[in-house]
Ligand code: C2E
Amino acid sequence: MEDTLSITENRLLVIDDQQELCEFIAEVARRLGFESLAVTEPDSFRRAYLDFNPTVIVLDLQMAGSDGIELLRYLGGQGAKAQVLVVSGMDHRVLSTADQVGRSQGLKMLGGLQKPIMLSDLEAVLRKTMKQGSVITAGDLEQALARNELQVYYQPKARRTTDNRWLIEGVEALARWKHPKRGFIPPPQFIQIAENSGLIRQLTERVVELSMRQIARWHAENLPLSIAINLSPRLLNDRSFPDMAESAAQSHGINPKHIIFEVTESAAMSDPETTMDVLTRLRVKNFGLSIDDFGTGYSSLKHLYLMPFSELKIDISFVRDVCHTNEARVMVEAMVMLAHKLGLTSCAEGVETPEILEFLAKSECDRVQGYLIGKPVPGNELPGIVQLWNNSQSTTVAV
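If we take the form predicted alone, what would you give as the structure of this chain on its own?
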């Protein structure tokens, strides 16, 4: 039977006057396959609701100039069909009462989540709301690869200088599929089908080829960026992959030191013996290696120090909370210190606010990425973003 996967038709609208939390919820939804829109001004909510036609709404109860109960009444008056989740820093009794108010307005309520919102709780609620739409198959993905529908977007990564400025010196390559009729298909969906169908090697080769072609172009334009590429767990069992990567770099005249392969913590530990073989060969060939989403898996520290990583990437679930909880601050500081003690570079993902960036500078984190630095964009848009950001950090820095 051919592998199939449904394209979800899900649109999430989040309204919260805490911008960093608003963007966080929207980003979590995007990763799950939602099209999402974040609104921080209650006055903009009504227009956004009418224009965006969301299937799910995440609603803060306490906002300056308005409150969630007023908006629940508005949604009830509109006959809203969207499912509604209320969030608040108030106690569970208030959340429960707000849920009942929404139900009395004829709304499809999802209950409430108390702030600070746990990533796992938010994901669990959103997964339950997802609707299934038209079906795509492995054949569709195979045709997309043949027709060059797969693109690569690039998200900037910034490096901390000795005087605590942050300069963009690299990017992460992210696969994007723009279907000619269905538009952009969320990465979690087509990557999953690539994994299940055995097309992941072909997909990765496509990303590697496009990325190295792009980085060669940047280098020719005197933009010496490095590039990080995600590796599937399946490729960690493919002993021929290091040779393919080396061949691709040579064909484009790229020094492997400018290429970093990112591996999730859980994937690296699924078959340590074979993984160590593949990762060591990549390091011998001078590619960089990053352990991604660190802190969310179940690896032992023994396996961590035995694997030849060059970078430790701290998961967004820790980074986003450093301005809200002492526990998150302690964890991030400890992971930065662990990386340095092991001779690794530390990198924090999910940096959305200047306050988080300032904390990471004080913690001596080496690299950062997130929407504050820049969103994923096509390769031709990246040089302007690099110039604008780096000039904002120092007018004397030449890119």
Second form
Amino acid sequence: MEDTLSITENRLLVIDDQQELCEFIAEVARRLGFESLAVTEPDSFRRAYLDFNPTVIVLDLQMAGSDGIELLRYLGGQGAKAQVLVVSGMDHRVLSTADQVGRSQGLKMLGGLQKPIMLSDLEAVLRKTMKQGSVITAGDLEQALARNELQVYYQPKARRTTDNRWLIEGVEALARWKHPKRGFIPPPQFIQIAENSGLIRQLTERVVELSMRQIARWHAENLPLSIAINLSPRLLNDRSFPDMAESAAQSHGINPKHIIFEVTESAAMSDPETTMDVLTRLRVKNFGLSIDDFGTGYSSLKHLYLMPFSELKIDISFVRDVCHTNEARVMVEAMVMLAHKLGLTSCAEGVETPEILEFLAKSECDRVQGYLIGKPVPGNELPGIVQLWNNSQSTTVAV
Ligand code: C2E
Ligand code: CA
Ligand code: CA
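Can you switch from the form predicted alone and show the form predicted together with the ligand instead?
Full assembly next; the chain just shown is listed first.
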């Protein structure tokens, strides 16, 4: 297997006078691996364009004080090489006319997206534009580990109380690589290199060490959070991993019951015998075990009941759709029930709206995680989020 992966010099400039939408587009792009810049003032657009030199521009057609067509002409006049996507609340004919205007100016047009913009449509268009330019190597990652460029962000996980409130009681640790030149590189772009090059053990040890240090600090501040740490499939073949995890917990004075290892379903199935050995030893040591992204990958219900999991984590792709399709609702309800019948707790990931949260409470899902409750943040920002969210839950009841 390759130990390198193509990444890009992808820069996205978005201009939209609706601030929330503008930031949303920039955030989606960032998660895909773009460096992104959001501009809400049409007057700032020209300066931003010249300074930032974007490879992709997302342009709102209707803005107070300016219109997108004017900006398309400006870009044409500059001989812009960037690919341009237009967005608008107006109907498709307006979008296709704007697209033609752009083409007549010699611009590389990506077509149009009508508001409200669907996340999946936006991601699909942006993905197609990504340049496979520069390359990350295992050597870069090794250097990053040596230079401490690897950080951990923490995303809250909330538990449902008997009176249907959701209280943050834990976090998931998510690796972040802050590259000195390329900015944040998202995990999907380096975890695979770490796995293929054997650096995953070192990377995981680093994540475990930083996470435990953080948890110990929170416990000392009277914030008794638990922590979920992602485990790569490779480490399920490493029989020494449970001992390493145990001594890391001991050295920070943390009871393993506060630590959950999340394992992807496909990973848990690849070499059942060794996996079973490693997972069972982790459980015996009192660590929690979560089967991640459940419902995707090479699912084998047989292995689910054979392996000693304590939590079933319902994949974002089902959760996201519960307010749109009956099938997603049926699947989520069935997965919650399956978890409970096997004696596991259920956790839904990707909870982005109050409607989804309400559905999950009605379905008796035990835990939730998603942007509605909180995004992944550096450790020092988490206590504020916990306080704000948990206080809001003592006054309003979610269902
Ligand atoms: P995952 O374990 O499924 O982690 C959840 C991912 O979904 C995270 O992306 C998180 O930021 C994102 N997410 C959380 N809530 C929402 C939401 O409401 N909406 C949307 N659209 N997304 C949400 P992230 O941090 O980019 O991580 C991606 C994947 O990289 C993780 O998926 C995990 O498989 C892997 N990963 C991250 N850190 C580590 C690590 O330390 N070790 C290993 N082995 N894998 C890691
Ligand atoms: Ca996970
Ligand atoms: Ca997941």
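Positions refer to the first chain, counted from 1. Rigid core (definition): largest C-alpha set, two forms, superposition within 1.5 Å. Keep in mind that what you see is a predicted model, and the values were worked out from it rather than measured.
Student: Superposing on the rigid core, is the CA of Val386 displaced by 2 Å or more between the two forms?
Tutor: Shift of 2 Å or more: no.
Student: Tell me whether Ser36 is among the residues that move between the two forms (Cα shift of 2 angstroms or more, core superposed).
Tutor: Shift of 2 Å or more: yes.
Student: Kindly check if the Cα atom of Gly65 is displaced 2 angstroms or more between the two forms relative to the superposed rigid core.
Tutor: For Gly65, whose C-alpha is compared between the two forms after core superposition, the shift is 2 Å or more.
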